[in-house]
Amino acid sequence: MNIRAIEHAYKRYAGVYDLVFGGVFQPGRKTAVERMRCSLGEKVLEVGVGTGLSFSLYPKHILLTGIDISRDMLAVAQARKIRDRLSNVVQLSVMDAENMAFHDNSFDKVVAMYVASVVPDPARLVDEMRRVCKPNGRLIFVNHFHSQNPLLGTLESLISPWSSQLGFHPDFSLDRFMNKSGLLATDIRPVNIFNFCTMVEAVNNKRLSERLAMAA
């Protein structure tokens, strides 16, 4: 995976992404919102917004700022922005997750919703999370991950050479994605129909992540 493989990728869902990806994701992301616990005022960052999908689903007393890649999956996002008439939305940018250009401890709530097994380097993204978050802030993942059952975890590891044209990778494993990013996780609950996906909460302990990281 490289951004210009999901630039090209992203650029050929977006049109299709809320059919295809709407309603049977959409429970993880309701999961994933509530467990922020947004307070009055909070700023949220929402790293691979896609297409605005969870905009909904975030209560209006919270200032969200929203980024991706895909400049044609955020034109849909700002499009639905101005039809919604979301004043909560503040700021809606085309920005690589793994080299963010907002200042260090910038947000309370930081979450990415189906990005993790997108991003060429996940512990990459996940040390920008950390970094653009404020110390003992909320992080929150929501992804599939490599199945443990054994017949669809063998057709994930079979398609997954074809990473780059699906946009994701189809066998990423949640131990190694742990492991990798040294994420201290709170919480991890399975999410959708059939538990097809996983919802990792973390809080943003910057000491003791760096800590671990240098005792790995």
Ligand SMILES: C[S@@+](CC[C@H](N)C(=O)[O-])C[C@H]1O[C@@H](n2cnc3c(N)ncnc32)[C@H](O)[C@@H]1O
The other form holds:
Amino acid sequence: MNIRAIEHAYKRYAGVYDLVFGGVFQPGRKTAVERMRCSLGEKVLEVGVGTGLSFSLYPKHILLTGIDISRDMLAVAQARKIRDRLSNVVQLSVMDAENMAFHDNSFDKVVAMYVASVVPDPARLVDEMRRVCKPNGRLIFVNHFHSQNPLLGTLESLISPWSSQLGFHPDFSLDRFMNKSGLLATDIRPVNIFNFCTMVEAVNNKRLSERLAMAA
Ligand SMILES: C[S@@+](CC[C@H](N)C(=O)[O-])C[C@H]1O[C@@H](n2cnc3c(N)ncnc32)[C@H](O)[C@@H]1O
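Having seen the form predicted on its own, the form predicted in complex with the ligand:
Time for the whole complex; same chain goes first.
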């Protein structure tokens, strides 16, 4: 799925996203924010922030930056920030999470909620999240991964050719994600109804490029 297909898909979703994907996936967002254990004044980056459904879950004492590739999704997030007077949301920008404009080591925590199965290159996403996160900071992911249930897993494989229209990869594998990204997980736990999704918490180890250079 390329960036253009993603923008197109989420332009269609923006108006109905909260209704369809709000409540049902909120427990996963809540777990992700809780696991961050944010301290006073910490800088948090949420990539693929979408319509800002997580905003109400963050403590008031942090500084939250949100980015998204979809202007339409971000417009809803911006309206939410204004409506709810969220002074802890300090920046919302249109930006590609695989190629961010932030300096190295800019954030204490970096989180991607339901984004890793959407971006064109998940390993590149993780590498960029590592770069902008401080060494030994926290990287958090929440996502649906390819189901182990034979019936659901087969269904997900069958609909995977329509990823561009769906706006995500339904057959996104947890094992492959962990292997390709080289994440050092400190916690992996099921979240949401029927354990439909998984939260991965990781310590910010070295970037892929640094690890490859070290191995060479
Ligand atoms: C399934 S939605 C998740 C939105 C939000 N995180 C949530 O919890 O509901 C995926 C979001 O990732 C965004 N996205 C996809 N690829 C992206 C990229 N390369 N850079 C930034 N955002 C991206 C989409 O525009 C969309 O808003």
